[in-house]
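Just the one chain here, the form predicted alone, laid out as structure tokens.
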Amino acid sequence: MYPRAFRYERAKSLDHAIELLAKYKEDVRPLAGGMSLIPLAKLRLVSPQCIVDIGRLEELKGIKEQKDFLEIGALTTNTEILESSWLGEKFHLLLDTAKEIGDVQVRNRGTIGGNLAQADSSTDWPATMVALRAKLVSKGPRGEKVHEIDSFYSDQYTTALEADELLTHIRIPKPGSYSAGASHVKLERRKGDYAIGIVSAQLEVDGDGKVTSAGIGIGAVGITAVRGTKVEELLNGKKVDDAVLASVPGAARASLEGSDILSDIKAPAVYRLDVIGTLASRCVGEAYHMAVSRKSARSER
């Protein structure tokens, strides 16, 4: 099937797209990679009447470490992340979901700040960035805005940036301590499908071993990307041994509480509970291992 007919709009600069916006209003949508904007409009799921392809604005690209915090431009692809090793030090759970994402097509295309704001729980992206406490900044007529990941996500596919908002860089806090270890899995039916289950785990430790800060991001189960809020309260302060790892799932099942479960082709919604709670165990125990790995290199040096 083919999109129905569109006006097409080459955005020259972040001013000019936001003008693009604002002049189609609720009747836009901007092109970045096209990875998910060009299957839904060929399935006519969506059908705006105008596309501003925003794909070429050098301002939205690149990858910076500020003072407080990493900056990583809307239009940054997951292939460039990928590639930035350097990121593994402080921020190596972005490596470990960047390269879980699809196909190399699809990550040479894909843009984070694109995934992000298709607000679709099924993708990495959405989950990581809760674990990572991510704020995500966003540009329209009224000025720029920082956003919380917590409250980005109010529905599915549906985020709080208004018709003529572009987000245009997203936002990590640095790890207080180099003691900091990261994982990322999820379950699919083959490789580069939808997942039926995804967390994201980002872990410091102190000297004695004892969890200092846990971010835990559960997606694919809800309609949107939720916060394992059991399973950090159950981490904090604690090692991470056999016993708690044994309670990890429990945790993350009563995390998802209150939640839409979703339930489709691809797996019922008990499925997806149950699979979710292997999930965080496995997730939380590759992640503290890293951690403790780190540490105990530290001391050695």
Partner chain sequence: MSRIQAIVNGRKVEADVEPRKLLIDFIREDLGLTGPHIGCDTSNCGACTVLYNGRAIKSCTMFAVQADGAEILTIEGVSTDGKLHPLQQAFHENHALQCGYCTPGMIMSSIDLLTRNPNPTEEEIRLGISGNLCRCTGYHNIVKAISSVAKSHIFVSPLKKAKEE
Second form
Amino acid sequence: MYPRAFRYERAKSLDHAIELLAKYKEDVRPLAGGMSLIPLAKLRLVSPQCIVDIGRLEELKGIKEQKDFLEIGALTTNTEILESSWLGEKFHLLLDTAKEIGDVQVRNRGTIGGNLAQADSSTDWPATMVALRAKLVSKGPRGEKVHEIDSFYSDQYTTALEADELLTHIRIPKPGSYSAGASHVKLERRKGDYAIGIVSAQLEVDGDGKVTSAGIGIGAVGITAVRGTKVEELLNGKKVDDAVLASVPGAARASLEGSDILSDIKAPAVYRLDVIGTLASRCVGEAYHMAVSRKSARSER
Amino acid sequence: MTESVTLHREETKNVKWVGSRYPRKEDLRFVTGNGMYASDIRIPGLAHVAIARSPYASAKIKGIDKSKALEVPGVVAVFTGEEIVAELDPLPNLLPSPYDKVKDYGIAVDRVRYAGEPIAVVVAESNYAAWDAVEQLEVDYEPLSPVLTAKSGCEKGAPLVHENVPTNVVWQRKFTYGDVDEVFKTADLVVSKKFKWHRFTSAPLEPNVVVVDYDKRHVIFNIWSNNQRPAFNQAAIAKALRIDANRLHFISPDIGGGFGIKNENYPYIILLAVAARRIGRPVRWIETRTEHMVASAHGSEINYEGEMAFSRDGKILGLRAKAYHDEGAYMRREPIAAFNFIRHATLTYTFRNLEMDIYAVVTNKCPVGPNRSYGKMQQGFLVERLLELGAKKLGIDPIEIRLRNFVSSEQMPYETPTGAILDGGDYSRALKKVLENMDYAALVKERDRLRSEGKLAGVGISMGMDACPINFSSNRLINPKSTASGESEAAWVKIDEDGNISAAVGTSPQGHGHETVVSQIVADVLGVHPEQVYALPGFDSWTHPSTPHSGTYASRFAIAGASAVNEAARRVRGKVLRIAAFALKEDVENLELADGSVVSTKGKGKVPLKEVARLAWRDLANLPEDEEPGLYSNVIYKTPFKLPIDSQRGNFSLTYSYSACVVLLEIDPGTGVSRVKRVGIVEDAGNQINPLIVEGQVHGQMGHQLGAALYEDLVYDEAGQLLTATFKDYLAPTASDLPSYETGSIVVPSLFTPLGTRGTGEGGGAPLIACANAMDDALLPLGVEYDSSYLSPIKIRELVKSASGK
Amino acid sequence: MSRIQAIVNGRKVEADVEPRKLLIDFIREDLGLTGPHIGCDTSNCGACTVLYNGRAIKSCTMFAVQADGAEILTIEGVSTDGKLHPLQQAFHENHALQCGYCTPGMIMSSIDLLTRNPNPTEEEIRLGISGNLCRCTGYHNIVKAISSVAKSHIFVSPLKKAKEE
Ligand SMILES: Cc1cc2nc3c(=O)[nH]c(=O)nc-3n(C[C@H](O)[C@H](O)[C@H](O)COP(=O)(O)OP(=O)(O)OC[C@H]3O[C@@H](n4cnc5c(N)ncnc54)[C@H](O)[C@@H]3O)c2cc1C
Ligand code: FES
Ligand code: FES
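Would you mind generating the form predicted in complex with its partner chain now that we have the form predicted alone?
To see the whole picture, the full complex is given below, headed by that same chain.
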């Protein structure tokens, strides 16, 4: 397919990018990896008058460990994350998530910032960021802002960003202990597809195996990624045994109450709401198992 | 960079090339990116075509305003359906009167009949500009209410898809063989079930492409396309264009997969021909994937109401079924899919009582057309599913029940109730072999282990049959006025004055390796290496021989194509030997052709082929008196076919290749998602000219069939919009979604073909059907029966939930 | 129109392109390299796969202007010194192609895979080519071909070669 004509501007720096976005604010889109924007443009479903190519902004690339958090540049590709195996120790969930995205070609181009800015709850990063309680840093003509992930999305394809603002970095708090367990469970109809159900979890446990901190993100069910509040409440302070696991599906569904539910040809709303229970208990089970075994591996050392 | 690349081959001497796993000759250009597909053709002055399509399933076109479209920069011309059709006659169809009046021009005039139907042709300097103009076309539609299922189309008072014919049921016939009512009355068991055969498509990776250059100096249309049987289609195209067929010059270069669908791009050839003639420039249309999904040729969609009668000991006594075929909006090749049950209606089994009541119904959906295993897998599904249900009810093992019903090898050739003459084979050996290859006992154990882990799991077995090629006299059963019968293929083989060997066939392969197979056949006959044979690629109606049946469809190459080229090579060989005999003063009987020379077995010397060629073409005074110069033979092979026996019986295919398939299916009850854990198949294609290629065809069937069973479904909404119109929503499986295949074969040569080969390639649908049977086995513990050819996770999950709620 | 420069298969190319022109159209129509193909509208099929600065990408999902300054390798640049690349040879020997339409993209993805993971498992091979659809082979022989190259340790990246030329 063939996109409509547009004006192309290549940003030379972050400030230049913001300047360009502000200039064409009425009808402009930044272009990162293009894995969402270009397919939409080809089908002529999205046709901005101007596209600002931010692909070369080195200041938005790379992963850095800061004192209290991990900082990922918005233009870091899924492949770069996946190939940063050192993340496995403290941020295993990032690797689990990156590997689920699309296929190698999509991962090579697609960026974490573009994924989050696309605000499609069927993609993998939003749910994971909810689980990790990430903060998203943006910059625009009015300066820098820091957004809590929980308030970043207001609707499908809608974020807290203005048209002239860019997502610049993602900040991920370090887990309190090194023994966080993680799991990213994605249900897809075919390998590499957008999900029809995602549960992303990071759990920390104490020496007794009691959950000290739980982060649960649910994607591809609500029109935005949703925090599994009820699941978190259920798990906190508990050992996750079969009885607890049996309550997870209900808690996951309860967390979605009040959300508008996605429904399409791949999966109607009823199905999504139904299977998310299965996915949630699997995800929590896996993350808990990992947390406990990591904890005991540590204490043996 | 790539120009001087060579393939490495083992040097082998004195082998029979036919029968060897000879790696393909055509690969070299494909692996280096040098394939020549229709979209790779470059012609100076080329203009680009985009086709405007209807957004409605059914609507009146009240007017088209093209003024804005014409203003788009780069636009050359815009032709509405009305303007195009002014230069056309309608395309013919197969239907008996009055349904032959269904008008089809490949483009809508005043009424659109499916979402995606062409309504205008836009020509521009680039594809980008052409699509810009399509967006600017202003069309005034008056939407009508669409007919979206075969059943609703049959109802009294249903809106008419074609207003000039009396009903939407454009073809209906009940075929009855034996004493069906009686056996159903007296049977020990009758199982009956409604099944849904879902709509899917073989979707070749390369979409349709047509390039037309109108040469007004010679009054010739030069047509490059990926049509898989241009010679077959040329009469219809010429008639529509109101010109003589010898004014059409067809070139089908390399084709990126066809699977039947690419028989059906001929309406676009007509549209492009009109556009090329009107603007006086070559034009090119490259179908987008979305266009391919909404408007090429879907596979058939059927509602079956089936019944099978059994005796207590598991003998099938009879089959009775109603089949409602949703044919889509135009009857291009149809009702062949609906009719094709007749080719092997009873599959591999001996039952003699059969009634098939067929309804071909037009609807406001994409037209149905040939798709791999066209009409064959559907009949297999009906028979095998009912057989499976019967086995369960009778408490007979699924293997045992099949063994009890097989036509045995001693009964071959076996005439079925519909008049098909099975050409040999050993069905029980094939089934036993696949069970042995797969270690059936272990498979069942694995299933039980999965079940004990809380999974749903099932083992499914199925036979499949691929009847081919087509005896066109079968058309007389659709329309008594049809005059065709039999089928044929053409080939030539030539040794030029320097001893170079060339060969050409009228088939237009789409990845079938005909260049390799032709080379193997000719190499054996002429005693040379396959690399010494140049088999012409693709199809060009000016250089390749052809007949009105030429093309690659209906798994026909190993019968018609192979036989034609084999015979042409044999005739050239005969002449080579006669000329050599004359030169050596030796009897022809004492001569052999080997390693590029004719050798006397009695020690009277040898003549190189090159020398024979020189004699034949240049040294004419030294030829035997009565010998025509040259080494060239052009053969038209007639597949030995007869007229129908009566109005509902006949042998409409020559060979009946078959396969036995076993599947282990695992279902996650928590999500309803199923996965094939293991799959094995044993196929009998008779003698295999190239087992490597035959195996590849079997793999291809697997990919298509497992894809269709688990992933691929064409879904329309209640307004008649196709919801699965891209590869994002139409789930063509990836390598990660499919298992590896455990393939095997047995060889029982065909009794009826010169080389003992059976047509193969399309396959009989066994993997898909085995999946459906495995699904039934998996759901057995829940006490539910599955009723569809598509294993939708959503539906499975519903069944699981309703069963656990019980 | 925007002016772009790129190194394609070791050769420098320069052209004016409309910003909306997709990289695949630039490669096929402007450069005449018709090895990479188009099989879909939604970035699913991978027939258009090329190496872009050494990594497999879908050239239908990039604008040609974005490729300014990049190094691109298409299937046409994979074989060197008149010899097929081991993957090309293996695809041939294992009958890993039928119509050949997916083959150029498949080989480019396989190069990306084996460059990063010289000893992939069957599952990893299948994942590695999961961005490339094939409708003819059912993938069986493609997996076999890639695996045979990995097992015999004959893979060399064609990238270095392209650079040297
Ligand atoms: C075949 C295929 C399969 C896929 N499968 C998956 C999958 O399984 N899981 C998954 O998670 N995703 C999947 N994706 C989507 C993929 O991850 C995309 O890369 C991602 O959604 C967008 O990232 P991008 O860098 O390509 O962004 P782009 O497409 O460049 O941009 C996306 C949107 O965000 C805006 N934007 C980009 N960067 C910024 C920024 N820094 N600040 C503000 N706005 C910005 C753009 O203007 C645009 O509107 C798939 C895509 C394809 C083509
Ligand atoms: S054409 Fe690029 S992915 Fe299909
Ligand atoms: S070989 Fe035809 S699509 Fe792969």
